Amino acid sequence: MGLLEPVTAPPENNNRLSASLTENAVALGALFSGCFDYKTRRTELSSARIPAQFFFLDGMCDNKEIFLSITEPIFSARSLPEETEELFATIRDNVSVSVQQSELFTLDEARDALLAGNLLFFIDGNSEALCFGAQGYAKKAIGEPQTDMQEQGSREGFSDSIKDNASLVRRRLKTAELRLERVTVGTGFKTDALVCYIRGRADARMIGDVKERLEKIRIDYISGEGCVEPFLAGKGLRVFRTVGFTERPDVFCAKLTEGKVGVIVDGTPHALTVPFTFIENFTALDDYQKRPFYALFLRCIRILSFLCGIFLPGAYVAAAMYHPEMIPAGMLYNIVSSVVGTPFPVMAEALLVHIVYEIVREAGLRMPRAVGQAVSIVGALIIGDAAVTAGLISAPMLIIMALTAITSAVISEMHDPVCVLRLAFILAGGTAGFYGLFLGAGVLLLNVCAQEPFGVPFTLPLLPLRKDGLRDSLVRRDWRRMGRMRFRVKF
């Protein structure tokens, strides 16, 4: 009930509000029985002393907004009509100065409006209620993004409030073609979401497909964007995510201008965008603020880091166990001398170090920030150095895993699939050498090429080759030549 729209005709519903103020008050009181924050205020209006009553949830409404825009104009109004229907119409059209207001006809609508932080106003003898938008609940202020850090660009990030997030998008895209459509997701405890797109750029069938998938969500409680992402991604095994997410309004707006559809879920500071292609994992906002040749260098660094994060430990295990001739003689002698004194085989050692690293990372992530930093230092320095000194693991393996951890952090959004793939390629390299690595890489490539989120090839613009898309893939052209790239969806 964020932005309330006036209802032109009462819906056909057996749960309609009663013309009796007492019956409505009893019905709402039964719904919120035992709730300490459920508040009401009864009063009498006009010279005929017609009973009226306000209903709201304390803490969900802005008391200042209620006083200035609703209660003060109503109580200070002069010569109010003595007929119930005329009194209701006068307050609705001429007395209240609230910007957001609508009429409610059913008890379900009244319940949902109260839960959304609105103020309800009933008059005895009238079977309708006025709903005033007076939300004022506690929420996170707009601040700098915490997960999507950039060197240049805006310092504003999405907050947990869907209204604030909508304003951030609207302020950047000053066009009447921008559409922010509210939908309700979930079955039990319903959550508001916004479907965002630019009319004329986003494909109409893709917009309808996004809305249809959101309506099919059968979850009682939506705790965040992670509950919505699988429904947008669709069915099938996907190693890499096919739904983009960002905490930055500027990045989100840029995606909308490309013809994509965005989804903002209430209660989370991350927004989703579809369709999402594989090459977008290696792009960042800073690429568009710097010179094209340096943007090319940065994207090459990210791709190289991605490949190292997946294949480096497996390649080391495969070379040490099956293909020692590929290692220079001097380096091979040092590796052998280090491995001989350790009690574990090379593959078991790589798996052990990999699991220990993930344990240390998870501990540092979940614990309080000050304690988490201390845990990370202890795990990285003391335990690592002590393990090498004690001969439990070899120094080359520790170096390999350290390089892998650093390269994986370059693209932090891909940590989940990279972590699992690294483990899989360690097993493949330790089982079949480089043959296992090439076989696993082929299977991974087939999985990537087989994905078509919303009818768009996941490998676009490389496969199939699109010349207009190459202007912003591995190489970013100059702004004077880039233009805009739009997606064509095949259904």
Given for the second form:
Amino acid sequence: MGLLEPVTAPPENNNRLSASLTENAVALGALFSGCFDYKTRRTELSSARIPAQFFFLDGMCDNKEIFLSITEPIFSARSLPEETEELFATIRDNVSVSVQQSELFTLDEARDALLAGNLLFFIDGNSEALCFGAQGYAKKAIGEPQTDMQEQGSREGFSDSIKDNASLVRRRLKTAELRLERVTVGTGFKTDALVCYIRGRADARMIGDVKERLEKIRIDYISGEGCVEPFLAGKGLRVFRTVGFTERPDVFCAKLTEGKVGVIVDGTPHALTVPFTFIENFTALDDYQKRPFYALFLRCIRILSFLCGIFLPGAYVAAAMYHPEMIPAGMLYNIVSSVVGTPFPVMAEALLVHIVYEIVREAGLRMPRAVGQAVSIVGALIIGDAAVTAGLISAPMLIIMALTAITSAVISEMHDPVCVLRLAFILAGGTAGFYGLFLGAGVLLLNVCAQEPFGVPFTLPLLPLRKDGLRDSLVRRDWRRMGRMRFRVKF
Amino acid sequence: MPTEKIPAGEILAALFVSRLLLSFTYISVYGRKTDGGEAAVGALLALLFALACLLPLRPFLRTGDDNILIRAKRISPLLSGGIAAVYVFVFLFAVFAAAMRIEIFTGTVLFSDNRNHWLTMMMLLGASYGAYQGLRAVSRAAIVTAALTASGLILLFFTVGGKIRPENLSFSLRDGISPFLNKAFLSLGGTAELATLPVVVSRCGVGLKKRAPLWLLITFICVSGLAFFDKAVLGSFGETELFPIYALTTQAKIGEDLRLDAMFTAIWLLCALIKMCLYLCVFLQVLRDSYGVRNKAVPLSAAGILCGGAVIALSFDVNSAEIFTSAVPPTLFAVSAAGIPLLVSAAEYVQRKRTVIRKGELP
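Having seen the form predicted on its own, can you show the form predicted in complex with the partner chain?
Let us now look at the entire complex, which starts with that chain.
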């Protein structure tokens, strides 16, 4: 076959690569026609001047790596065979110094390899292609986590690159039992994900279940871990998330050692872990770095903050509207004197302040940093102080909402359900007082108790009581004792 | 998904909460006046009677995959169907009775100014949601509720303990033993918890048979304690109140003016929610085990509409409602907690005898 042999159609036979270099080039060219980053480099090898061609996507490959490991050795190789099959084998086995190398047989494989940032090498007369791992796409470096703030411990956080994240995990869990299995999620754009677990600790059924749920993801483009989480969590109304996520590799590895299964999705700096229990919302890595008595104190603070974040505004509204006898007399006089001059009923005032707070918070998240200070001044001084001075809202209500906002920040991962529940309990308290609050709490309790992600009760280890799990629930045992008490998540 | 049994402690916690609610919503003014410590002693006597009522239930409390309905089905599907129909009525009536008491309570005490039914209806809706989540969820929620209730009781006894008046603790036998027995029967008869045990046993882990007496002991001690403090603190004044236990909680204060009755009442409403959830769950289980009904939404909707409609209809005549919800339960108790287990035991005995005779006749 010559270089200029005309070709009118791409390779046939189930997408299998053609032995004709020109046909393969036309087929790949058709797939990436119009793409400015689709590049090829044609050459001739050996004294027989056998045509060969490189294909890659500019920007996805590391040019230095290509030169040093692939093109330079090939071009500078002497005495290459003149027969096509032998030439291919020599380059594959003896010439190329790239350690990431594989063979491709179909057009689909070639396309996927290109899209993954690999360099493809075709030789005319051979129906296989060599794929060299030469990824060098731009990516964010490993830095400090933006969420999951901790006082002590590692400063490394997951990045957007799945390979970097895998290396962070592998570096911490130096065991051959650590499994990082690659799966593809999404129907349109084939996002890579890793299913991570420690063989012998994670339940085999749970691993299979996770893979099955990932395969059933029917979304074109996975923009973040939030797209994957609902499929892992399963059906049913859940107020609180039943899939854990973390930006910290040390936390991720710790959960793997408990027999949990982790999922790392390419392009997101958060890793998911299943199953996730309710008590985990109140644990942090710092608990394990500090003394047990202080860890207990911190966990109590977090639980108290959670309860305040949900119930405090509703309880205030309920007490002010229906149960003033529950407020001490001195405080009651102050509250009454503040409330009496405001134009809104207590419940409406609470809802208004709550919504304004959420608006300010959302603005703080979305706005450019340059104007951040201005918005802070507007939020704090104008909305807070001026509204009270003008008599639009009462000072006790502002104090309650400020306290609630601070307590919400203690467990920022739970902000979504806490925000909505706070609203619901303000309505419940404003409609039926403490009776409405308790009834709402009862329904919430039923919802929480009903969750069983992957067959593991969400309320473990308290309900049902698991003594081995109590080593690290509200109270964290000393490390010397924890090390003796093995806890594994079980079906 | 796992098929782990529900721990017996969780089921019994739900039954504990359910039984206590009956005491919380006890209405005193309908011809059941008692003197001195008769209520407290009556409650303890009720414990003895309840322990005696456990005897016919014991053969049906063995841990396993069978419950009384499945065992009855083996004898005769007609027997199982008939028993299931009685159980459906018993448990739905328990839901209705709890909702009716709460309706009377909210209408006369909590929201006497602007009476409407929405709180009771919201509770029924919440109970239907809870029942839809399943018995496992309800049992777990019951543990938390039981802990809250127990804490509330301790706080209540602690805060009103200083207001006990010795003169209220008159105790005499001038009317003989009959007031005590009367009180004991009424205290026992208002409950459907004993009838629940042989139905839920198939969902229970080990230990239900052993722990049931302990559950009865703890429950009736709490009931007795409530009755004692009611009489000791309020005396004859409590008998003039529609809900004497609620009147007791109005005496619970921290300091001079910080009242806690709203908090206690809110805990009772939570107990009512759990009670209604529990009986709706058991109602669904009866339908599943006897009639093979797997759908939850339709029966729950029907039960909710039926109970809600009955509550609204009877809420306009509080006297009739109270009499109805007080007169029917003792009969239902006798049938469900004693009659049905004895009937099924007798039927099993007859079947065993026939089998032995047939085996004896075979060559």
